[in-house]
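Given next, in structure tokens, is a single chain: the form predicted alone.
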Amino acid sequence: MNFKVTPWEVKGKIDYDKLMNEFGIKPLPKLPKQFEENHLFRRNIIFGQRDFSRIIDAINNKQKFVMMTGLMPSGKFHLGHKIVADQIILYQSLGAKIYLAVADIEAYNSRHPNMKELQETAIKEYLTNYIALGLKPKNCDFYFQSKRSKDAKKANAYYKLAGLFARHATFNEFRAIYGELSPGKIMASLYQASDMFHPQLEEFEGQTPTAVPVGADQDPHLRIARDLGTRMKLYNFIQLSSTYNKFIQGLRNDKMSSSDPTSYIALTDSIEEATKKVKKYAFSGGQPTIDEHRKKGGNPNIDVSYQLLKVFFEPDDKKLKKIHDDYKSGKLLTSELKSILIEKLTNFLKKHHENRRKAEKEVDKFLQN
């Protein structure tokens, strides 16, 4: 394949059909109305799944289910992170119990050896933005890998499960994903598996269908966890369900990276900063000159401004189609397309910054587990 997708590197033009075939990801089944009303599913931005029918059945039958995801507390919370946040809030609205793990042990071992700073970033950048976007404290278990719970029975059960999973893992599996091995990488994988399965322990929810939404680059981690859960006979786990979202273009037409502020728009960026980034860095699918653009038209499939409208800022399908068609025909110029995005982005950030100020007062409600 002429593209590469791993947990650490995404490059090339992604052929999602080939990716699904190589990874063994299945297309989405027929979804309940609640999902079709959500543009991420309706527009195939969330494009694949494993064992998702269990979650659909739970929703249709009004049964208990869990949505579990994690966050790496490094750098700014940007639009690339928002796609998972939007799914968290959707699942919570559908009745899911949310398990939200801060991978501070993994981050300490692999990225940033200052635990205090990692935990502060998790709260100030991630949790506060989640709350501002609509996350509610009821039915939400927000925790750090390094301090799972104030309840000793729950904490012991979580760490015990990570330890027990070690018996069912092999070095060859770890090498296939992580390449050169280190104790930190091995430990991270075992903690991830415990993060995904421990909601099903009797100390938590008991045997419960569990959905894990991820980007396709994170699927190798999920495959190891699924294999470990299958081999673990001590508990009768329900296999994990998962969905996969497409990659969100960075401003420069590569993957958004927390280490490169010119590749993303952070949700704490000022309106002036965000506007400047769009004007200066947002990759254009237009032609080199206005005359050429009028004759040949632009390519919305590679234009970052159009893609951000599609994924985040234009919920109306008819309006989005008109923007798409006008840009492709040459009727709409790149500068005009950027102006549409800037207007919608400005409205979003203005409201979000207000919500963040309110959210800062709600943080403590999520830190009592």
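Same protein, different condition: the form predicted alone was shown, now please give the form predicted together with another copy of the chain.
No partners, no molecules, just the chain.
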């Protein structure tokens, strides 16, 4: 394959069919309307799943279920992170109990030695933006791997599970799935398995279907966790249900990376900054000259502005189709397409920055658990 997808590296042009085939990810089944109403599912931006039918059943039967996902608290919270945030909020609206793990121990063990900074980033960047995007404190358990709970029974149970999972892991498996290994990576993987399965411990929810929405690069962690969960006979876990979203292109059509501010739009970027980034960096699928564009048309599939509209800012399928068709026919110019995005983005950021100010006051409620 001429692309590479691991939790530590994503490169090349990703062929999602090949990826699904190699990883063993299944396409989405027929979804109930609550999911179809969400454009991420409807547009196949969330393109695959494992055992997701359990979550559909739970929703259809009005049974309890959990949504669990993790965040690596480094750098700015940008549009690449919003795709999971949008799903968290969707699941909360569908009645899921939300578990959000701040992978601060994992972050420390990879490359971020400053625990205080990690915790600040988790709160100021991630949690505050989640709340501003609509996350509610009710039914939400937001925690740090390094400080699981103020309830000792819960804390002990969570860490015990991570500790016991070690017995059921093998080097060969880690190596086959992760490639190069280190004690820190092994620890991270065992903590992640506990993050994903511990909601099912009796100290938490008990046996419960658990949805884990992730980017496709996180599937190796899921595969390890699934195997560990199966082998762990001390508990009777229900297997995890996971969904996979496609990667969001970086502004310049390469990787969206926290270490390069010209590759992303952060949710704390000012409207001016964001506008400037779109104008200056957003990779265009249009032709070099207006004449040529009118004649040959643009390519929306590689145009970053179009992609951002598709993934985040134009939930109306008809309107999106018109933009798509007009751009493809050459009727819509790149500058005009960018203007559409900028207007939508401006409205979003304006409202979001207001919401962030309100959210800052709510943060404490989330940290009370």
